[in-house]
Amino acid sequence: MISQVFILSSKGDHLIYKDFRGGAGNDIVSIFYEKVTALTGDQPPVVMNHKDIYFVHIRQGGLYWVATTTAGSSPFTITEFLNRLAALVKDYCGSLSEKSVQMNFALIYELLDEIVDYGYIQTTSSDVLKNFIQTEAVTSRPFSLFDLSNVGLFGAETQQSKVAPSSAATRPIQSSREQGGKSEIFVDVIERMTVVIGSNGLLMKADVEGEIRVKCYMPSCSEMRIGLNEEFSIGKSQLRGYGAAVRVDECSFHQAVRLDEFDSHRILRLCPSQGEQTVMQYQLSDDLPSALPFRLFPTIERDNGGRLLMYMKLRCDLPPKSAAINVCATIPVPKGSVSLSQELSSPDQSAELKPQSRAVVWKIARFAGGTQLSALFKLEVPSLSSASMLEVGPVGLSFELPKITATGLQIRFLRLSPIQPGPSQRWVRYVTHSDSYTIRI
């Protein structure tokens, strides 16, 4: 049973605050705050108590969303509510951020009025409540496929028009509704790497955690098949088809997809609801299909003026065609350094000394496949000795790759039934992104 429930910035502002009990005070959100804040770490527990109340909190966007309840009740359902009303609010208002809330404030408290009755949880499902919201989301910039930057993109069939902008999918879910009959549906496969390579640049640890999400926003969908490649396997299982094995350790899939077809077709069959879920999860160790996407070969010496000289040498072996985005080193570094110099070898990219983090920041905004950059950074460290020089590393990166899965899963086919009238669109869309990926110096 769920006493309040509200939602609160990251400084603390009262966003959302819903009290279906009247069993507390007016100052329970500000002594969540007071804990929250003054625990020590980025990741305070999950469950807190204050005398008889128990706070139970979440982040995501950037946001705590926070139930109370008293004694006697499960933390895990209490969690799974508030993961399941952020993903509301998303589906509905089309992002979550501070301001997608103080926008659409009205809407949420509607959501929450049908969503909880006195405490008690009724339904959290997008289908059930469709029929029972009314209110429109207001978003800072309205979505319109008439707008001239997406003529491109969805009007004539060019290469350009074969690729979906960002934020098509980041719109409220009764969107659908004013673009006269258009439909969409996005199926993303994302993967998240975990890898650690040794100094001697022999690899220690790959994972690989990947998922296939679906958003839809489709009035109406009796049923959607997903082929994936006919090559996959789950564990050290007989290899199937005639192309490259793609092979995974574990796989789970979501309560509503149906799998009579998956074992002879590899073909994953559900009737998705509007909004976001995530329809199967997989995971993938130490046996990656294809090379790693970078290789890092430093060099760190002393020069005749006492200064710390580090050159990075960074090496991107993804096919030539592909290209990472947004990526990011971190150069761990001696305790006092004041100053930075350095020589970059392209002018695309970035250089900074962090003092406090006691790191240097290199950034490089797009790392073309089959190539290479160097950067040399030169730092002032007052008193300099072989012990501080081995304060240097490990070197932690972070990146993204479009159009790219390390496993190597792909969707052979997404197909609709029925037929839906009017025009459609559907767009896959892969990407990996770096979860944590460690290079010991």
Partner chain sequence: MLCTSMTQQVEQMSSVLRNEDLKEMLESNKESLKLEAMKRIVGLIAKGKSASELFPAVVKNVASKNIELKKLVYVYLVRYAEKQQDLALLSISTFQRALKDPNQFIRASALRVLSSIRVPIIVPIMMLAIKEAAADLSPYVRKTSAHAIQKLYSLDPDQKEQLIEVIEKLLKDKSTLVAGSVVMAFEEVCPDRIDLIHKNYRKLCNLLVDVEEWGQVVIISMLTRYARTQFTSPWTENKAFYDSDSEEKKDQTEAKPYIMDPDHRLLLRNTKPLLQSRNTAVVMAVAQLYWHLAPKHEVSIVTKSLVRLLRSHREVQYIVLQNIATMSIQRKGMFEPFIKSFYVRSTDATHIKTLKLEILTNLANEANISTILREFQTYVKSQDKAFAAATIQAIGRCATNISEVTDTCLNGLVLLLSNRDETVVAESIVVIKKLLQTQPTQHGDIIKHMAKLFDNVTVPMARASILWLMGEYCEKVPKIAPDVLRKMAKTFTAEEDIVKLQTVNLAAKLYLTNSKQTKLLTQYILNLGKYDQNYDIRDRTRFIRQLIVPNEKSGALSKYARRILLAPKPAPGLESAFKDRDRYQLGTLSHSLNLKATGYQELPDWPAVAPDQSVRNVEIVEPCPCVCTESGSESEEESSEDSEKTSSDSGKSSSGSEKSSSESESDQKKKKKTKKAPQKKSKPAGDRYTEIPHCLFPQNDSKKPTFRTSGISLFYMSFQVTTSSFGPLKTYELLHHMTGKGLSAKYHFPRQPCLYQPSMVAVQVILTNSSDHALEEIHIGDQSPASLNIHCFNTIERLEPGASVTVSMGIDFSDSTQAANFQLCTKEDQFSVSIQPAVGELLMASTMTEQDFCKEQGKLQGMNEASATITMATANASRQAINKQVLSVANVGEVPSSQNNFSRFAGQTVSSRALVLVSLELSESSGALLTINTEKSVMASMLLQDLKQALAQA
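May I ask for the structure of the form predicted together with the partner chain now, the form predicted alone having been displayed?
Lone chain follows.
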């Protein structure tokens, strides 16, 4: 049972406030904001109370999504509800930001009105909701040259039209009816890696969590078939033949997915509803099919002048044609490090010392596969002792690998039936993120 729902900006501005059961004080929003900001740490607890009022909040899109509740309901219900609400708002408004929420208050209010009745959640299914929602979303799409670049000279289609801009998937689902039914479907295969490499260079733990996400703008899509790699297997027992099997440990599907062709042909059948949904989630632990994307070879010593020398050699083991982007290594350094001098092997890297987090941050914008980069960091640390040498490490790495999946999962085909009238576009994107990539020193 939910008493109120409100959305706050990160600065505490009221964006949306809705009272479902009446009788709440007006200052409730400010009480919440005070409580949140009074606490230190990276995130305040999800559930908080002020006298008899219980706040449950989540953070998404840089906003606070808060619900107040009475004791009767489980915090799971509320967090799940808030997450769904955020997802629905994202679907309906196109993107999730302070601006989009502000522009679409009437729409969000209507959504809230349909989702919750007198504090009870009625439905969060977008299929049901689309029958009721009347308000159109307002979007602000700044004029961008990128849109123009798709059109070649004299209107001829260029090569670039085969690639959609990454912002293409951030538009409201309902606007599709007025834009002349531009029906598109976006399929994302997103994987997140968690890796721990021991100080001896051995892999201690490797986990990949992945999901296939579909964002559908088709007003009437009856069925969609997604073909995965045929050699895809689940669990250890059913390895198919020799060679490059794509294996995951566990796999779960969206309720709407029908699996009658999955066992024989690895085809997922589903009737996507409008908006975004996670069709399949899977995970793989310990046994990665390909080599780790990065290896680090560190050498740490003291020089005669009492400085700390860190020689880092970072190798990217991706296939030569692909590359990692936004690579960032965070190397914790001893307390009291004063200054940093660096020698980097190529000009497109940068490094700086962050005294407040006591770490050296080494950034590489683009890192091609099969290459190696090295860096020498000289740190001025007054009162350097042998104990402080122990404070170096472990190194955390964050990166993005476009067009690569760590498990090797690929989408063979994407078919819609019946064949859509008019132009329909299908987009597939693969990306692997680092969730936590730690190299111990």
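Basically, rigid core = biggest C-alpha set you can superpose within 1.5 Å across the two forms. Numbering follows the first chain given and starts at 1. All of these numbers come straight from a predicted model, not from anything done at the bench.
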Superposing on the rigid core, do we see a C-alpha displacement of 2 Å or more at residue 325 between the two forms? no
Would you say whether residue 82 is displaced between the two forms, judging by a C-alpha shift of 2 Å or more on the superposed rigid core? no
